[in-house]
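Presented as structure tokens, the chain that follows is alone, the form predicted alone.
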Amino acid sequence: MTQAPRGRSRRVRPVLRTYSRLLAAGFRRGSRYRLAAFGGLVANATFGLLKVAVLFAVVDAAGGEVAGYDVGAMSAYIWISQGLLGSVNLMGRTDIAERIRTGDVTTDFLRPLDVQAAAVVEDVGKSLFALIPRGVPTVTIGLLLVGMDGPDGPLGLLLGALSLLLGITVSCATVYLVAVAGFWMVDNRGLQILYMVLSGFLAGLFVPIALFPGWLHATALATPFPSMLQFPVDVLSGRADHATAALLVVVQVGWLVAVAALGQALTRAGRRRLEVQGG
């Protein structure tokens, strides 16, 4: 009775070990570009201060609160969202896109790994490294210069960390969909640009989506983009209470499952197309 579970455990362990190594490899790759990370930190801090000037004026003009944001909550939104820019992929670029364009992905299909999972896990590792030179310092700058709200106790911090990890993973999994479109397109750079424009706006990068008109707010919530940035910011800032934060995390998990399933379907279809074309 116990042999079957033990057998499955022996098969699962090597797979988990492999993906953990891919995660570590992505983390190491991110650490190679330290000067670029420093430049990103300077840009984050600069635009953070500009957003402080504009959005604090909006809060002040609204009488001290707008759409549930007071100065402390708005400051948290600004600095946490700026800090996540290096980790949440809103640019639409990923290494697997180039491998699909050149046909090198045929080698990936020959390996005993899921192409989608390997690409997403490695991107997540690279994104996690960006929290060190860009994410944490950006939030620290905001905390020291302006001040901000924070998570409500240890449970709020735990939910915030989980929401952050899910936000990064959802963004990497969604960008994979942009990359896999390369099986049907000669050049998907136009799609990448469209993704960059839509994701930044609907994820709440420029202003909180709570400030959107009703129809646009509903449109944003019907996409995975708020799960990448707005939801982690709301949970980490303490704007969402524990019950709401848990609900947001559940929504993020739902989007991750949906995006991953679509990615699997597109990968299988793309592989069949590649084989028919003689790849």
Given for the second form:
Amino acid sequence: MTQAPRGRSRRVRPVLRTYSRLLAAGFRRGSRYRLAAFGGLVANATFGLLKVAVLFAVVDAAGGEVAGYDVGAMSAYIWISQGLLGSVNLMGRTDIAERIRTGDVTTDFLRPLDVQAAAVVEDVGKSLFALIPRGVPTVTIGLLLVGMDGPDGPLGLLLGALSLLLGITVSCATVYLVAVAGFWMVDNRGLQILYMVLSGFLAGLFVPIALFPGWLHATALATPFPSMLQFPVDVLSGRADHATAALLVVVQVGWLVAVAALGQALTRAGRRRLEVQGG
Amino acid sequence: MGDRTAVLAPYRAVLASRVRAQRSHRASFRLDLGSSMLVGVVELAEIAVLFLTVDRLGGLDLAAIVLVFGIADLSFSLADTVFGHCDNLPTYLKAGTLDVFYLRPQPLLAQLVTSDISLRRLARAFVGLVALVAGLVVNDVAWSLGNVALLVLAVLSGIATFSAMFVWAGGMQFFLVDGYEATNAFVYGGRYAATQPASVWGRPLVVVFGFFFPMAFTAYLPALTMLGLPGGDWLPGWLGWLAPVAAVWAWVLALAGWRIGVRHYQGGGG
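Following the display of the form predicted alone, present the structure of the form predicted together with the partner chain.
First the chain shown before, then all remaining chains and molecules of the complex.
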């Protein structure tokens, strides 16, 4: 599924155009589900308020600060992470997984596009759209009802945006790995649940990973999950200073390269293994 | 007696087939069970991690929260095993396959519940049970008649309350369809709330998750009663005995929601 080496430079621009159109298509697709976005917003805000109750109580019980989090930093952590839930895939479900299960993926292999790149790019587009109906309103609700810390100046905001984009892409590229496991398993629901459980917890969805005991914190850092949620939240909330933020971004790039390479290898191996029922 | 066996026979046949189907792919089934058990463990860890940073939270210590978690998670997982399938209603609504259920001479809800049963969810109930037993042991709860009665009452009422939440959410799906996630806020948000010390909630949360959706009654309040803890102004410890009242209220809400939803439904067309 790679491009022929001959005439490579002439082919780069049409390829980029194709992927940017896929990105836009994913973005538009997200915009079709307004009611879904509303439902997600209700869920995000309700969970946010429950987290505020329990995590503020923790800060209070610890004497006003716990692992560097005061009330403002904790609030930023809660509302930004809740806002990103619509964009960062911590559920493990994708369209491509269903296409692999049903065998429809054979059609995708016939297209002059990289199956992995196309699936990931379209998901990123859909995730970026979700920032508008789910991300921004959730953070606004938190800002109005509770108040919170913000990014560390314009540079902090810029690094935050970059870190956010990387976080979304890492999540789409990692969840793609769950999907390609479908080439070897008839039913990968168990794997999907495993991903859901581990990703949420280790990405720092319910408790910031800084509050984890040492061994658990180290375990989390050895996975790509904090790159999806905890790192973008730390950068956007100004908890990480500029130098730390830059370091976190570099770590995110590293994970993106690693999971993308693994996904590419698995896609090739899976294609060779592909069996289509009937036909 | 013979009549009743005849009435239940179709349900039994369907359930048995679902159970066999899930066990047919062995590797997937084992991973399914393992993953589901891990769900319970991680959910306990989410709460426990907080108690490693501070000694007491909302008047409870780690031992007490393990008991609260045990009661809540055991009840929720058992309710989820039977009624969790109501979550798939939006899929049936969109595909138009719900109409098939209307063709059969059995109640819609009974068919929906028995159309699938997830064995993997029982694996999670096991984690809840272990936490419950551990909670009873580390808190040194006396095996008095009162405590045993309270525990049985709490678990049965908890199962009923959580089941009611699934049914209520199912009724709402007829209106929401794509917006199904809105009910997750109260079903799964409710499960999350049920494992928390309710004393940390502000007034609005007490109204929503303390009384309207009576999540505090599923585990937190019975645990307070059992441990002889005082509780707060709005949720005093003795309220634990009223868990069955909360369960009845939840079912009033559920059946009302379900009826309104079913009446609203116009069919999938075609």
